[in-house]
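We begin with a single chain expressed as structure tokens, specifically the form predicted alone.
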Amino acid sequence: MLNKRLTAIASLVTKDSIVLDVGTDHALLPIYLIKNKICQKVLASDISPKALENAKANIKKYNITNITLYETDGLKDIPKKYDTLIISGMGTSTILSILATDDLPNTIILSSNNDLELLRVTMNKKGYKITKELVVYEKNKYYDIILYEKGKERLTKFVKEFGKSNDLDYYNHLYKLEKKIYEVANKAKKGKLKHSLKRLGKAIEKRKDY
């Protein structure tokens, strides 16, 4: 029923937590959480009326009554009756705009499409630590999923740039991208080998945990 990315997100949800799924689309993740008895109750929001109509149809199809839907932008007008917040399938700037409030739960699960370093650094400044980070490869694309919990943490330069997944296939993918950017810039006589490329190369060679 679920794709790999949503299944990975669901694996990070603590049993019996109350979840708010922002940008729920067809409500597939909330339905999965209820059907598999991971959660007893789920809140789900989306800004798209059409998406919520599809969500309602899916909820009815599976005869589920304990999913509450909200047509709203981000967290607006949603009662604080949840302890876990999930935001996936959006860019970092959109995610951070949603999180631009001090009234956030202890647990947040994020999967951004871009600017992961900015996401990690900003969440760290907001007082959240990375508890776990997963990488899923699906449809020729890597998806990074981060479980945050309130707490202090000193992020190394490596973790800021490349995360904590320790997924060597993902690291190799990032290395090739970084190297390609360097080679193009070097041909234009304005490129320098980035320290990040060196760090990533050493991590791959040593298969070292960060």
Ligand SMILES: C[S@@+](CC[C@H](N)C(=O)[O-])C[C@H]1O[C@@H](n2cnc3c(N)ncnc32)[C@H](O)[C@@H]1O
Second form
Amino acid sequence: MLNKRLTAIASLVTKDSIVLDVGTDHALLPIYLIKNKICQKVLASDISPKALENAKANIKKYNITNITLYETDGLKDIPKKYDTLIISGMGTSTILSILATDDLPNTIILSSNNDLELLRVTMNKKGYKITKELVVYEKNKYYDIILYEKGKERLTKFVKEFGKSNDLDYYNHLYKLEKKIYEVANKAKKGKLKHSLKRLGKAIEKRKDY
Ligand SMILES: C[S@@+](CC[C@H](N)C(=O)[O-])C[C@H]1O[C@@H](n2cnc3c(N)ncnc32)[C@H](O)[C@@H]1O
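Now show the form predicted in complex with this ligand, given that the preceding structure was the form predicted alone.
Zooming out: every chain and molecule, the one shown earlier first.
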């Protein structure tokens, strides 16, 4: 069975789209997309020969023929036969280096391990808007998954930092983290930071800018 995070990513894939899964590792996501008839065919790539060996073994195990594998760095030398690009389980700097080209598809699904604000701001500048954002809690960790489509939008300060998931458990978790940071800082500077903390708390509660 596919884990919660990859199942959530699969839920954002449009039926009959042609997906490229970069950094596929075990290829479990492409296999799920084919087995569940979400996609007719999938392209999948990884920079690591070892990962691709695992992918090949899994594809063979499930007797699937319509997944094409590429051993390459990012999008390099992959024919532009896909309309949806998925990159998940990497950090923002790796994801952005893979996306450093103008030849990108209309739909991109990203799940980064870190620096989400940088990811949201850079994707916005590249001309992509957030169509949907999901948060999945698995193994004591929150995973953020963003569905992007070509288009313009104005990102509020709130969305840049916290996203559009509307997941209150996640916001509460972020709030607690922020609070901890402020508590520590407050020991050094009383007054000003307390005020900021109050404003931040209200903003998170109401999903408003602060
Ligand atoms: C943590 S795994 C994530 C696997 C899967 N995408 C997931 O979300 O479960 C990261 C994978 O990305 C691959 N990877 C890292 N940098 C890459 C790059 N520049 N191009 C292609 N694959 C890359 C690694 O080899 C590894 O298999």
